[in-house]
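Just one chain is shown here, as structure tokens, and it is the form predicted on its own.
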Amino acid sequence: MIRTTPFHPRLGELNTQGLYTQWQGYLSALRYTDAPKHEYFAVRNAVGVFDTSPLYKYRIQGPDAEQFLAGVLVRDVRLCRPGNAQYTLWCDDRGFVMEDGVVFRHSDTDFLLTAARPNLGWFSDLRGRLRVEIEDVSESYGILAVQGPRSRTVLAMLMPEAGSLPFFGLADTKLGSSPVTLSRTGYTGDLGFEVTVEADQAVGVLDAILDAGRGHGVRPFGEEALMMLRIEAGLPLVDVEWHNSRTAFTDHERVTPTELGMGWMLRGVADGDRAFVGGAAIRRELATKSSRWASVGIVVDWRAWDMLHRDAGLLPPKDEHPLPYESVLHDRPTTAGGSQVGYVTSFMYSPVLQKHIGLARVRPDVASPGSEVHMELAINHSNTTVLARTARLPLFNPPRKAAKP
């Protein structure tokens, strides 16, 4: 049974295409209108509202709720002060990813943690005898990220508390009568917030933003322009850039957090005592520098694109859909006798920053910035390679994002 998100009903009049996906169950908008290119430009010059609300919420409390995450989340909660949020990872005895989210810190013994994917079960299974109750609160509470540079403009019209929210911080408070929880966090890669409210007074503080909003551009956006702004701000999606350890077939399809770029959240762990799980394979690959894949960007070289296609009678296209496959990067061009150095999990065309990027895995011996790799693609269905250079991420991060309010 296909379910709909508190937000729906009035989500739902707003979408001109009637075209959404399945996400956990609930209708999720692919678009709502037939250019999801402008509901990307919305959030990139203005503003733009998603519905984030099919996260699984699970409501952590208990004396002993800051030792339990302390042992099963990757990165270190006892480092998140009551009212600030933290984005973590958590893993298996293997030290292979499972799935990632945000962790809300309302208090010392009050957390909520955001999920992708159901993992009450296993978060339940190891609590042992700590004092901790863990609660599944999906149903109850809708989340809106409202997102874009006029964002914090929109909101602090209706909480002040958003004018002086710091990246990554958030505050209980209230939209006109409804309780609300205000966060500057989401999944775009720009200035944004998210909003979560209790499900029957959803609709009347989603009525309340697009009534804000509507002298500052606001519109909603769906998955489709979702997926340009992610793979800009280089931010991984399960399924995509790696597969749930539990379900995953080989380890081929397994990442370490390290290999998904994200190792800046093992800071302190290879000297620190502090046992989670998979913490003891995480600290023998970092000693050990074992490592198989570093993630990085990807930068393909316009001339070379153009030229591949020109060549062929073809126009060079400029698509901002993202590829639905990946891609092999090789050394050197096949006709050279290239090898396989790493893959594409995720590839576009940017429409601001106008080039071909993507999201990658290579060997960490070619991952240095502007290291020569060429990606695999089909023109006049014959396999060829372009040109491309490997490139920090995020590819776009405006200083907006994370700059003081």
Contents of the next structure:
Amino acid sequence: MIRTTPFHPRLGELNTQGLYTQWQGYLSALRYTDAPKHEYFAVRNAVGVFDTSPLYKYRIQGPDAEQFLAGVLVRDVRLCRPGNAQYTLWCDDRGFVMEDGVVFRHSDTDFLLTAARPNLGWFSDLRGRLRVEIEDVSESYGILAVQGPRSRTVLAMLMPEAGSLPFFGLADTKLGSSPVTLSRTGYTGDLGFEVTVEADQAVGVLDAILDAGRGHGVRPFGEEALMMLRIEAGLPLVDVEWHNSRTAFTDHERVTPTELGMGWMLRGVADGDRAFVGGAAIRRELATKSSRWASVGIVVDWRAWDMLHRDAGLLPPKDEHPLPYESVLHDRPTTAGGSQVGYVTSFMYSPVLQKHIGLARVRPDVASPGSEVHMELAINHSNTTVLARTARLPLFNPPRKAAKP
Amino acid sequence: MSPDTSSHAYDAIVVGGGHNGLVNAGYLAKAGLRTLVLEQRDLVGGAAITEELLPGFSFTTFSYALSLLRPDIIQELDLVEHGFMPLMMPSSFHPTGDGDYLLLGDDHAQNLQEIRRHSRHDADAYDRYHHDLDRVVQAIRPLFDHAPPNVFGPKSERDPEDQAEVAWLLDHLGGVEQKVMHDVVRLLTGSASDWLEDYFEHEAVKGFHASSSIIGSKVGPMSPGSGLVLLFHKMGEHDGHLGSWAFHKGGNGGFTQVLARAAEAFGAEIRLGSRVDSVITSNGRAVGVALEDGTEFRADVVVSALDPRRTFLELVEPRELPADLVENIERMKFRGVSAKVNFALDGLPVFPALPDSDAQYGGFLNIGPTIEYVERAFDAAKYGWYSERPFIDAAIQSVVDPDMAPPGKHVMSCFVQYAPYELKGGDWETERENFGDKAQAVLESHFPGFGDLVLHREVVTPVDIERVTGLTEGNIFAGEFLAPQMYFFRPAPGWSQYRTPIDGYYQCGSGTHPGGCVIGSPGKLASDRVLRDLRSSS
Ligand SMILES: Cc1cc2nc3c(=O)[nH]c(=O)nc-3n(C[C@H](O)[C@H](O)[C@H](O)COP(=O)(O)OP(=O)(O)OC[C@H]3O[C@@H](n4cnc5c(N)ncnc54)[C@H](O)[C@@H]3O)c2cc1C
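Coords for the form predicted together with the partner chain, given the form predicted on its own:
Once more the chain from above appears, this time first in line as the rest of the complex follows.
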């Protein structure tokens, strides 16, 4: 049976389309209106709300909770002080990425971890003799992402903490009479917050936020808009950018944190002695520089794109909807005998960047920004390539995203 | 006064900081020329400005939407880095005059259903119509993005570079399908009404599509020539969607601020409050300009970004120009017929058939239900008066861009026709508010209670347009879109390649090819001309 989220009673009413996909067994709106691009612009120019409740949520508590998480998560959770959140990964013992999630640290001994897939078994089995409790509280909370340049203004009307929260800060507070966790987190690459609220209070909290946002252009956005936003923001998605190494069949499907572009999470790992799952393999990878790939952005040469289509008698498409498949990258055009140097995992036309962009994985020797690559695509039913250049991620990174309030 | 030379050594001076002047300066500076823009006002943008007339309310005083802007300019001048941000219009709204409406959005299939609601016949006609129009645009766009080659005069006197362009043009046109070429001619010479009759049967569906055929032009949808105006407004795009329009963040003034920053980043200097009186010439060459206050600036290249009347008859001595050019410029048609009535609103208007919805306010609100309605509005203008019930192209931009008005409040831009520049037996100072009342009455009839929402009203007459921007007779395109004033003949036969008879003196305003709107190509194509001439003379 498909389930609905705690916000669904209201968000369902606001959905003029009735087009849903499912996300971990929950109805998840693809779009609320006939214009997902307009929903996207809510986040880039006003404020949008997204129902991210289908995430799994694990409460991890106990005197050894920190030690436990420091031993299972890639990023050093000890550096995450209470009142902060941390985006992190977890790996298998070969140092391949399983999943990603956000740890919310409420106190020295109280954490909440979100995950895209069920992980209770995996984490529980790793507890050993540590004094730590892991509880699956997925259904107990709804999470509403409130994202966009106006998000702070709108939320500050309801919770003064919103006005002072730093990037990845969190506050346990109240919205009206409902206890909530307010965090400056999100999956859009913009200024934004998430509000975690007990399931039975979710609709009231949503109503208050929509009400406060009314004069600020607030609108709900669906998964289609979210995809555009997260690609611009350089945020990878499991099953698109990579596969969980535990269920992958070959190492081609697997990536290491470095290969996924998350090398920055490994600060202190190369020379440190923190033992964590996959740590030894990751240290070896760092020491021998054996990473097979680098994650980069690609930006298509606009002139080449236009010419390719015009010369073929077509109007150059500029479609913000991401391609549903991977594309191969070559070092030279295939007509000039190019060979493969990488692949594009997500690809779209970016309205704010006014260019075709993608998330890609390339051989480390062509990863330096500005390297020329040639992306395969079919035009009039035959394969050809178009010039693109590699670029540093994220491709869209407005100062407001991480700016001090 | 002594010429102020040494401290101001420029390679190029651009007269007028409208968007074309800024584009031109951006390209010249990018090519390494020390470039100075002289703008008479205390802000750049010309007819594309945003002004805060009431605290917190941003008014697009004149132009308000973006589509024609050439995509190559966005890329070549790095506009995104300087804040370029076109916001999509999620809907177009067309009250049909009988209480019903046509509301089109971003989903093609749902749009067809909306059209079927009015006419089953017109649903597939809608697809054919847009496809045929796209094919026409595809065929003539390359002409839009190139300077018109010179095909006149004895072959021996023609520039070899031109010959290559002529060959290219003939080759391109030769490749266009016969049906498409026929459609091109039907549009360029015929009326929008005739063209639309070939596709649609429903009056409101026709009315909806006819609205772009009269913008800025002294034509009705039944007049020959309106087809050309319709086509021109389809030549643009928003993110690859031909004929689609967007609101720039912060209005079209937000856009020209982006252009100014881009030009400055390439090294151009912009001097505000600098009204140019004349171009200084010496031995038939331009050598600089003199401001009204007597200050002089020297440069070997002077580009006028003003309209043809000012470029040829005011900044220089017409006596020094060929007589046929002066004659052509003097008889060039301007005849502005457009006005703006801009409102600050206390809330969103209410459309009775959609009482609880704001989905209809995401883009253009097209107030001109049928072709007949618009044609009747035009009748008054033929005889020198403004419409009793005008056509209005409205936009409540604050719906998609909340930064344009305080929370819960709105700005509404209304482009209103017809308002002829010259009133027979009256004058605009006397008629300004009467005209504003007519426009407001039309709005009231579609949105009962509209008047109660009005916090502020600004009426911009054609005379105001001329006074503030310098656009002659308030013609929004710096010269009407009439076949004899386009392409080879814009602004005048023989002078469509951005040069003037005075060496070193160039033109890049909307009065040059391909013409008006916020488009930038006159500025860009003129910079090509200047740079090529500099290269071949050095
Ligand atoms: C009411 C109105 C609505 C419109 N709506 C739209 C729209 O929605 N979308 C669209 O694409 N187009 C629209 N247009 C058309 C478009 O705005 C114009 O065609 C275009 O902006 C003209 O640009 P320009 O750079 O060629 O000239 P202008 O914008 O006229 O620029 C000329 C500049 O020169 C300055 N200047 C004049 N004389 C001197 C002097 N002697 N010395 C120094 N400086 C001087 C002026 O102050 C001005 O800044 C509209 C126009 C009007 C008037």
